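Read the single chain below, which is given as structure tokens and is the form predicted on its own.
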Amino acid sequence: MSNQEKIVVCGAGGFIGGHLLADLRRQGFTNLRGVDKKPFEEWYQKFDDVENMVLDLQEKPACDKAVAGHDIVYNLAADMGGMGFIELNRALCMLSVLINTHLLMAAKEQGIRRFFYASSACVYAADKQTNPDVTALKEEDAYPAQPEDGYGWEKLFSERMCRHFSEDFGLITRVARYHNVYGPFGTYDGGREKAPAAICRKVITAKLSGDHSIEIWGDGHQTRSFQYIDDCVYGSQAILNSKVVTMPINLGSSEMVTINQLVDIVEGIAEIKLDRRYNLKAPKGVNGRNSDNTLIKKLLDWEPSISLREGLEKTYRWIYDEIKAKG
């Protein structure tokens, strides 16, 4: 892809769209657009040489407006967060189908070149998810559908009009199926946040309190890959940009950890042992999910690599600063 083309991130105030951008700027991308529905000074990282957009994208005004006269759209822009806020707003979760559907409106109607949407694991069948144990999931698996409910539904639903709209009016459309991607320049609390940045925030509140306990939510046993942020920014463009990747496709590490394995890797990074307390109560989601990543590998010749400790070093040591700082 020439760096003169003209691209649009939203999302782009949220954790991947921020990081994104920036990756794109460090390519030499100048003609970036980001648009994102919270207030500027909100957005986690913000630069200044982008053209930066306040705009609701649920609305299809706005959507036309995010999208006039760029090449590129990727559609990071979802109201989400971890499970604690997936289980408990159900309604929010399926209305983020206004985003995508009016955005792929506008991508049409106004010639954009390539489309890239966000998809996630959360599409794939429960019934597939109900051991630790688990067999990691191929694409193939989200069908016959049993997705999450709520925000794997609205997944699903945006994944077959990215398809439809390739097939009915040839828009070039592009998904990847995220699996919980972490790193620095996050949410870490707040009721939003996922795992490995909850987990690090109470590692370290319990660090720098002496009180050294931690709840899990669960009972520790339930398994999860987890693909750090650079890894994925890198998968998206290659997906986004690849000839071949024409269908829905894993984006996610395959090295799959229990949530108490998870523990034991922040725990020893900042060397400390905390007692552990588990609330069965929690959301805790399904109880195992892994990346089958034969297909990435196959279409790209390459998966994501970083290791779940390299990363989690990189996202506890900037959660601590950011704690230290609030003081």
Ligand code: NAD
Given for the second form:
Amino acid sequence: MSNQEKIVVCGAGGFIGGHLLADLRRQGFTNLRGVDKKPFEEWYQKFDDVENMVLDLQEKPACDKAVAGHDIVYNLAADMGGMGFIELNRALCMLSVLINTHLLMAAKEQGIRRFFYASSACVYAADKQTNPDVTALKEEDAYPAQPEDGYGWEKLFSERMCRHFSEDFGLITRVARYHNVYGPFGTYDGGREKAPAAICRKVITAKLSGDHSIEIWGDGHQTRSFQYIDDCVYGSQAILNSKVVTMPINLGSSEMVTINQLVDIVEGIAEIKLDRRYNLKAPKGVNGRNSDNTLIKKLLDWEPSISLREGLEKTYRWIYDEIKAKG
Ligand code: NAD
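Got the form predicted on its own; could you also share the form predicted together with the named molecule?
Every chain and every other molecule in the complex is listed next, the one we just looked at coming first.
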């Protein structure tokens, strides 16, 4: 891809959108636009050499403005968060359907060359994720459909919409199913944070306060894989640019751990041991989830490979500095 290409990142004020823009700048792209609903001061990463627009992309006229004059659209905008948010805000999650629908319509009308949609492992059928010792999820496991209620249904429907805009209107769309992404410059408190950031925050708070205990959601035996942000950013661009990835594809790590093991790693980084309290009433999602990377390895000859330990060290340091700076 030429670095003269005009690229719009929707959700640029968020975690993944901010990192994607940072990476595109590093590669020398100069025609970049970032769009988000949040006031610009609240964006995680702010770049003065990017055209920054504050727009509510649930509105069609805002989507028209967002994509105008551009070639490539990344749709990373969604009302979302960790399990604590998505299990309690299903309607809000489903309203993100307006963002992708209106962006697709605007992209089609304005002749956008390629369109990327950030889907999620939450599209996968719940009955394939009942056991912590889960078989990694393959792309075909999304059907027959039984996704996460609310958030997952919205993702599955929007994936489908991308497919039909391609088939019926010739718009080139690419869909990645992200499995948990973590890293610096993301949410670590306030209710929308995900497990790696939440665990880092809790361990740091325990260390700084001297109260050496930690609350863990669920029994700690639930399994997940966690993908470091750099792999996600690289993989998203590889998927967008691919000629052969035409259907939704997993973008996730296949290094599966229990939540207890995740806590072990963060405790190791912090050089501390905490008393664990398990909150069995807290939202915890499915019992087991991992990414089967057979397809991405076959089509892109690549898969996410940054180790959890390495990624968590960087994430821990960033959250530590943020908490210290806030006092
Ligand atoms: P994020 O919440 O940090 O970023 C999303 C951004 O979208 C936010 O800045 C938010 O203000 C913006 N947004 C929400 N509604 C908007 C609207 N109406 N108009 C304009 N902007 C709006 O989330 P993220 O972690 O960066 O996730 C990016 C995408 O990846 C989302 O679609 C998310 O569902 C998907 N995803 C993320 C993960 C993960 O682990 N982070 C996993 C699976 C899928």
